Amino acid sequence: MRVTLKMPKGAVSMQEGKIVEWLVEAGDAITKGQPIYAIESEKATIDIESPFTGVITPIAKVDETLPVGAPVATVET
């Protein structure tokens, strides 16, 4: 099954956020927990963990900004 991770909402007043690092290469195998991006928003940088277990495709690219709710990968589990 594929699933789409989406850019969270790191704040109650975030509108968008930018990727500023990727943790892991496109075909790497990651685990629940695992901090997998980091990205910024106007008042702080946060890794972000996957929700789920299996192989990720990043979408965005470094230095991409989206707004909240947007794709930034997929997991395939």
Given for the second form:
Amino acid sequence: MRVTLKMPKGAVSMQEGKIVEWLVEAGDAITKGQPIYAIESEKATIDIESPFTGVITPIAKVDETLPVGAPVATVET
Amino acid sequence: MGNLASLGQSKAIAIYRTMVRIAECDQRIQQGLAAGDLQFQYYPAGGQEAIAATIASLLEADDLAVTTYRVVHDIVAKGTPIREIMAEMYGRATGTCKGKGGPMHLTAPNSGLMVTTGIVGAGTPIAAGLALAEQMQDTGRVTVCNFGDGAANIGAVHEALNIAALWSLPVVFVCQNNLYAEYTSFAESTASASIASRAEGYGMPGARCDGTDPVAIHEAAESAVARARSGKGPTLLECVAPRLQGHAFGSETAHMDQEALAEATQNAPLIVVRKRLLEEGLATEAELAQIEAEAAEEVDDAQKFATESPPPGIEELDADVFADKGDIPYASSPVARQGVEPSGEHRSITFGQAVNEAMAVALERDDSVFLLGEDLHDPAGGIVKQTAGLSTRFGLDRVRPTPISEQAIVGAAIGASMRGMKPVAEIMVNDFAMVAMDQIANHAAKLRYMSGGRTAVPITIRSLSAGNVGSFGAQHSQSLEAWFAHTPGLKVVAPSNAYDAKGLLLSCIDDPDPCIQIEAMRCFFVPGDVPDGYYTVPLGSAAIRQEGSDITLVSYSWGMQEVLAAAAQLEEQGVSVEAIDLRSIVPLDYATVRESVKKTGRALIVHPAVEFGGFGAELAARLQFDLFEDLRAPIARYGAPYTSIPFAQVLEAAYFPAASGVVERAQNLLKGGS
Ligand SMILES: Cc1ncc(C[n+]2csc(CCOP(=O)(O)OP(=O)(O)O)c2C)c(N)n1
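The form predicted in complex with its partner chain is what I want next, because the block you gave corresponds to the form predicted alone; please supply it.
Now the full complex is given, and it begins with the chain already shown.
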């Protein structure tokens, strides 16, 4: 099944987040709980852990700023 | 660490099972947050699972609990179906609160979880009240009250611990010390090395334990629960269990001791308890794997249930503000107002005596009614004899003097009212209600709504307003009705005479919603015709004190004295005055006012409270909008100036609205209009 990962709301005030780094590459097998990318919001830089195990295809580019809820990657679980 | 075996095999496994169910739920929510499917501030429970799971193993299903926004461990352990928890997280109609409370206010009275508050420490006085109701009804039920180490430093907790010890209430206070309050460490906010050591100062036992170890928690909590159940009173437990993440999902952890965090993560209770179960031979790998698989399945099912459930219907928006939507100001179909007619003999007694009589009647006819407040007991019987004779007649259990603890007074009333009691709490003087404003405005007013109607708070608060009797100054003379009226969920009652004071108070006591009756000192010693025995004046029914056609004067409480005096003078000058006494501000009898102003074309709204932002502004704006075409003059207001209340008599006299000012303003409106 393909699931879409969206820009999470990482803090109370967060409206959008900037992808600062991808910690995995397209086609990588990832496991639930593994940090997959880092975002910078108004407050701080945080690593987002994968909610699923599967194979990832990033959508968002580094330095791209996206609103909360926008697609960031897909995972084939 | 003691052996898990000492708990008995089945209990040890049951505790692990609960911990796994908590963790599965917690992780699944964070999974939804990480995937961007859920978007809210979430406070993870990781590291604190053993506290909730172990304490729950000592409770009966119908014991009660209160907790905070960091709630998932406590509510899962208390036995609330995970389906309902998940559905609330998703804001669905099938959630614990019909999607109206959300993750910070999960409420599940069916499983005993009575209150989840987002206000730090505020659950403690309410827990005392829940326990008070159980004590008064002699049920043997125990209330567990959870709060954080940060919360231990807020005033409400102090008031609650004292009152619980004083009254030997069946409550167990559980401070879940996760070593941080948001971004501040325990050491940065607390000079003392322990919270439990404070217990002695309150006159109750205290115990500090390793909150990651079920054996240690069980040992500390077992005697606390037994003590509460046997009627001996409260205990303060401190369970230390390091937080394993930032404060909320996505919160930074830079302020946390990284080495300690790594160590705590490695020794997370979930991992360690699992290992101990295996090492002690209490369970096999296959058995534990089975428990874990079952929990995952349960949460899968719950998540599916949640996502497939509908959101609440739009009609829910204004449901559960009050028991009946028709009590909301300007409701399209207001509640029909029907009082109980008096049958007793009429006598002349003062407003204060009428209030006393109302309480006596209520105590006499309904065992669930009780009074609490400062100095209520005989021989004083209240600062103005408002409760004189009642403690002698009904006993100190039902006419209950309290410490000077406004938050605990209101909180205890709230909690007791949620469990079948009808408390009448006295806030001695209106101004002191500010001290309890969190309990009044954030809790009494909101619990019904936040719980989606699963709980209700039928309390009555009575409070003196000592304005314009001379010498009380800025902090004992205010009229705060607009503060209260601005909080949806509170009913605000302001009688002007003895008959109404009794009849309205009896309505408040029977009302399903929280009511505040403001009793003006200016009216307190004024006699009036009052029937003996039971009768009610319905809330939300204004009284037309005199009919007229040139101008409508609207007021309430002691403002009516000035209005009626002014009306007499105006009549002498040939002006036909209609005088309306609102009697209650919420519910508001808008129809009566509107009809009158439509007829007269002029209105002056008078109140002793500050004019700026006062209730008159609300009513004037609404009348102006609805009746623009019918008006012969602008709607006018007459309240106090924008200053604190002065002491010197000449200044106080200039400050408060008076009959002469009413006459002057009315004349201006009559001159200015057509
Ligand atoms: C009265 C009040 N003040 C401040 C806050 C903001 N706030 C929310 S949680 C929190 C920290 C509370 O820490 P603690 O009581 O230790 O509980 P924990 O979050 O660690 O479980 C604060 C300051 C609040 N919700 N209520």
